[in-house]
Amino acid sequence: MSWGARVKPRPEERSRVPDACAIAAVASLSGNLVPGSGIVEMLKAMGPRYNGLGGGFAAYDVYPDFPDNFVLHVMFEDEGSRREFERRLGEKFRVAFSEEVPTRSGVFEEHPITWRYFLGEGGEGFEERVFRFVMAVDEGIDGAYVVSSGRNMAVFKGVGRPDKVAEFYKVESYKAAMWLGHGRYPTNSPGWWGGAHPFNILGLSVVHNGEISSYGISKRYLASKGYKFIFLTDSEMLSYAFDYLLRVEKLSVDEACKVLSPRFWKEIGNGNEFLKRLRIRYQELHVNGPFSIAVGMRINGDLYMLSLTDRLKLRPLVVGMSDDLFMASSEECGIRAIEPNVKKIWRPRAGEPVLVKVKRSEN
């Protein structure tokens, strides 16, 4: 008989926050531009919720010189992968402008090469062509990862605390009509640059706190529809699920939320045939497990921000409003960090979507 099996948790295990990560979002309801420093302050207020293995930001209406261009932000492991990406990109699209994303030296010892590409319009079916190209790149070019692909928007993310990621990408130098932010505490997937949040496809971005126990069946379903999974985390699935339901299946945002966070059968009862059909038709996309999310999206030229939790609200979510700002956060302190005099603050009910429309910026 051998002895020595550990029966008590180590100190670092005791300090783990079981419901981390931190999510944050802020939008100007009139389309005014919000400095990037604001979303950083929201996340800094929730520092105990993340451990430095991932941070990131999504910004909308952030490129005033290219208000109507689709923008690809791409991470490269080396110059070879960048050359191959640019060769393929040139075969499919007209590039109006490209450059390396400005960064600060000395923040991280190692980091990928990150470039942005502003695409010229390509006519009918343009979004579908971009989607297929992004999927082909992520699966087919070793060392190249498209981290955002949307009109006049950008994703900045990496392995580090959110404030360090913001410092690296000079987030304080940007202004945007809407921001999403994330501080990561990975529990069942690795911390790596591509796997940090937000996750994005065609202008739809998601930041997520929680764990999706139904990830396997949802992944198989979406893979059968042409989505490629390469980022090694369940959160990636949420951005694809929203894209599929909204863009491909043409569901409304409210209907998509009812698919992902469905009512219980006993709540649906015998009277609502539409909710029954949604549950049956999209049963592979029901999200089981604890989650709270903030979603940024552009629909018919307008910006929207969505906040949603699972149907039991096993992860926290707080929303607030001032005269011009709408904010969502894992904790109230995140909201008060950017707006100390918030006029209205509340905690949405389990599975209740909170959707706000952000006017298109004219600045």
Given for the second form:
Amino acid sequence: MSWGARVKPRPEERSRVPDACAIAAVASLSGNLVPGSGIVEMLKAMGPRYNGLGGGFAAYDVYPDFPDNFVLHVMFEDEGSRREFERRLGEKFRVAFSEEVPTRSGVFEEHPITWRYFLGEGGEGFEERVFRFVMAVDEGIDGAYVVSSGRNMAVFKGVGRPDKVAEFYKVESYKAAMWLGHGRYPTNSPGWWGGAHPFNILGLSVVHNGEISSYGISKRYLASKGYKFIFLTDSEMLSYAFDYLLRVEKLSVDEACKVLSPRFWKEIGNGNEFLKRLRIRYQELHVNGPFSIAVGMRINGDLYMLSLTDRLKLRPLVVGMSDDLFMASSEECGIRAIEPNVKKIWRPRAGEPVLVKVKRSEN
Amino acid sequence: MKIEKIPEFKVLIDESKCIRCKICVNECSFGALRYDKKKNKIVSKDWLCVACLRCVAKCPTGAITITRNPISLSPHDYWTERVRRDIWIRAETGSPRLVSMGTNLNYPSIFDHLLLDACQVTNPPIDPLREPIELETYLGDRSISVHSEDPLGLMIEVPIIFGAMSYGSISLEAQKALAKAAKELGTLMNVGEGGLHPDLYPYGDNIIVQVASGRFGVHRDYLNAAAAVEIKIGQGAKPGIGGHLPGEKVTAEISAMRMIPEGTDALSPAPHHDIYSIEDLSQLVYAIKEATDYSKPVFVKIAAVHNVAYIASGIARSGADGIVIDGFRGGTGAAPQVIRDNLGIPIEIAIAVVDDKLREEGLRERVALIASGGIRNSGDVAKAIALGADAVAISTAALVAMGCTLCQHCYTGKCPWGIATQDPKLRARLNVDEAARRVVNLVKAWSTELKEILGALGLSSIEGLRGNREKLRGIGLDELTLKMLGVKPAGR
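Having seen the form predicted alone, please provide the structure of the form predicted in complex with its partner chain.
In what comes next, the whole complex appears, and the chain from above leads the way.
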């Protein structure tokens, strides 16, 4: 039985589709949980930045009943893909709990079915096992796509306006320590539900606005490191780039940002040997061309929100702070939509990362 | 007249313009012009003319024209005039024909079937007049950890270096001009296998010295004087064969540089006699590293041949820091014609398959890839880099910038421009400063053009183009060639 909406392209259908977008992110600075309605309001304020062909959300610390479990959110086109996925999952992992992700009917005529699987283990080497499993599923099961695979987090996304996608997944019913949101403006109708943002791998999620001019070489580089490219989007590449630099190469977030958005050689000069080595070694991951991104990540149990632009700042990025919230947005109106009383708003300089450690809620 | 002497060119002198100054007679190093006192006019031996255009350039009244000699051999599209002439020459001499520069046959050029992308609407082009665009290029092993203190390779300011041309194949003046240009541009020149003249030692930071099969002029100070050392295995114009500098060209100075007796033939054997396989190459790489205290990158230069990807993979495992690949169009001072015209593969394909293979094997970061052999303009530079090269090496283009007209007679040693000659009178014709200025100008112009290309592609640095084949599209290339190049057809 097919559910009439596609989750990902088959290898022969893979083609690169440029897109532009609205990005938004919000996290609590005081350990409160932020309701899903807030991130939806941020995106609704930036309506002209998306065209109804993609929207999505990432939520961190969203499952209080499973605070330490890795959870796979998986989209299926049909029942056969789900059975095949569950067979493979059972071979590799013990599942503590699984259920279909609840949705509202009547929002989309056709849509895939999404399930979530809470994995019942952890420990040394577990992330690497999950990573390999996700790559194998994405590459190996035609009608299945893993949309998120981190600990205590979720990605909800689909082909539609972000507010529609939120309505569909009942995003307003969730509360999270940190949210990322995205409204997509692709240049044609790719139609794959998995192709919407955020892109996630393990604890790392990216929402992205821009078009990466150096995509061709970054993709070749990461493909040679074992990453499987299903959607050929810049954002998929960015999530893999961060994962590679942070998890595999063990760079700090700041160092990873200096790889993606390096300083100019004139600024590096002869004095800064480390920056020079960083730029030389990872030259394929110098993300050349316009981008602004918000990244959610979990490192050693701590949650971080990062926002970053390319070193010429060819895409907009605004950040803001109130007593309780930290926000990043494509436009200022997004910030004011969730926090009319915002205390401080600023526009980070080109290529300068803004990294916020998110206070964990007591749950 | 013997049939092979039917002239290819014809010297036409406008009697009404000629003032009998005889400059042309002195300038022609091939002896094609003579002043006839009785007739009071310049007469030509057309069969000696090579169309170098020295006389045309130097005639103060513009009286000289060189044309193709419009001979009418009975037409035959298979047994062309060229084919017939080649047979006549061999029939007369009984020897292989020597030629110079890269092959002049009309093989298809892949560069001319590749097009670059540009940004429109979804992505803003970058204006090089407003935003910085970087061409700085690293050559060396970059697999070393960022926390390591091992010495890095070389940074050059443009992704263009000068290819290997020895003292012997070109004049000391031409070498000096290249060294000066390399220094001013912040890049490298390569002295080839003829040793390093004392005058060039001050330019050491911008020089690659070569260790070739003849080992001419190789000693510890030679290796340590340079920024990098290149082991020459092969050359695009003559893969698999050695070199031969005739004894009459081994002057006192050249004998000193090459460390061989004056007047003896300088023979470079076809193989290195201590390299009969890949494990031997590794030993030489480390011998050189030991001699230079691991302070200098060691490159290995090979000709692009059929199995180039596997050969390069072996070299990347040998400890070398870079691989220079010379395509079949690469130039030469002298090579047997049949070798130059028939051996090797195009540099475009070689770079693509080598870059692919090294990435597949996880070796790409261990070595720099330098493409050479037929790079004519900044478009070729951009395409070679997009296919996967870190940098390109140019030689013919640099000589043309100095004034070479590609008459393709370097092997005669009679270069009328003072470039490919050891004749003191001819050498004096090349003004080192002027030649250096023109080479610097060429590379500066190409650099500006590269920045324009990068800007149009939405890239603010050259590393975004390197190996980024998304930025290339093919036209008129077959499916298999496109697949090997990793390039989509135009329209996709």
